[in-house]
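Shown here is one chain on its own, the form predicted alone, set out as structure tokens.
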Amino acid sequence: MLNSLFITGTDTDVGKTYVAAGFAVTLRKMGMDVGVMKPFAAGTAQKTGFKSEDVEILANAAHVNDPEILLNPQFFPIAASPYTALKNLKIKPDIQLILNSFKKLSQLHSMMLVEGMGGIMTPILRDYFVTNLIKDMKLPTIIVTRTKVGTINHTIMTCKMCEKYKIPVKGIVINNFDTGGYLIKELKRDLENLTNMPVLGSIPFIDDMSDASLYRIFKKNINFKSLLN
């Protein structure tokens, strides 16, 4: 049985947060009850609510009363890396703060949902990277990349830094957002070729974030059996 899944991606802006947010609605709808955390949020606050866009986005999905300070332990109010934020606004990335709130959330939920932070190898501190936090999580992943030209060579070498630090892959799942890249149907069978790791399926682009509207497309176009097993 799926215990929990960090959701990394190839690149920032790959739509994780989406994708983690329609597997939520989706494995809620099958019964479980769902858990949701992004560990790092940076840019902009948002005037009312969450700090993080996403993080609410997250904690609507999953419908969850979490307090704010496990959902999301830190925010940087600049769109970079945690790293840069130390290095720019002096605010150090806490390692310990991170997992001790992802252990109380885990405790509070049968599964949780992590969203990680820009790609696989973005830096929290000069040696420790989204990777290293996975690893001290002790989750597999799943990848979410695109369709744009380049996102074969992004898939790849985030499946290598996975098989570098020993870290499970589900699967990947492809968000089908941008105009003009490959076909779907071809780059599942190259990715798969290449990288030896199932496609779980392919999410068009999304303006309805309601429910139904997710639910409807996650259970249509992701492959949960294969994930769940």
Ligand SMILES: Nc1ncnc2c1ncn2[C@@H]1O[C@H](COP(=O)(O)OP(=O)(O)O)[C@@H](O)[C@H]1O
The other form holds:
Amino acid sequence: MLNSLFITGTDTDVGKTYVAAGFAVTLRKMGMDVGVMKPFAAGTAQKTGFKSEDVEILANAAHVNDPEILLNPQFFPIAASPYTALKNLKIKPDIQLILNSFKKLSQLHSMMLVEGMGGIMTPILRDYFVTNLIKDMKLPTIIVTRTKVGTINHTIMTCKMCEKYKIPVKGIVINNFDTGGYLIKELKRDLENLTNMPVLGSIPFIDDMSDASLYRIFKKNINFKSLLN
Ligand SMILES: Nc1ncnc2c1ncn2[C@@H]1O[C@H](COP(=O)(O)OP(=O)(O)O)[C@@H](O)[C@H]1O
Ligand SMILES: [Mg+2]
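Could the form predicted together with the named molecule be given as well, to go with the form predicted alone?
Then the entire complex follows, led off by the chain already shown.
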């Protein structure tokens, strides 16, 4: 689907949800009808609203009213990969359910932002990883990374796996929320040289998740033009 993106990252807690929310707000304000999805979510269920806090943030950012079964077809009440949930809770990840929900949402919106879980090799089934899900959804990816030392290793490994699975990478977003990490200018230079992928921009520490704030920050710091061509 034209312009749709799978937002993955070099790790869990790297900023996939914040970046997906910023993209959703900005693309919506640019006039796109943006749908969002978090195929699998895990953790402690929220008492009100959506079970997954990620889904809450994404749905608010995109201003969508789609049912939870489409936005987040499966929720596992433990903080673990879908594969570990399968082993520990005997809940089987249902790939067909995910793909059907994705298809339905794709028909309701003109572009989709799908947030992954963990990193690119997070296991879903014994022989099915986030990489396989991205392939089945036929989406290009955005890789969210951070500035903390170690990030270059994680980013190169993520790009290499995308290459292995023939997943197109639209670009890297540096989430600059750590203190004491690499200088952005040097990290951008090195990541672009080492991976041959464009760095679309870097996001500063965000203390205000309102629409206006996310729009201002993402519009200013992300090269949406190169993303949407
Ligand atoms: N740019 C940012 N500014 C401020 N805090 C951030 C930023 N990015 C991430 N965080 C913090 O890190 C946590 C994890 O980010 P999140 O987007 O949920 O990661 P992921 O979706 O990759 O697991 C957030 O709950 C937030 O507290
Ligand atoms: Mg998240």
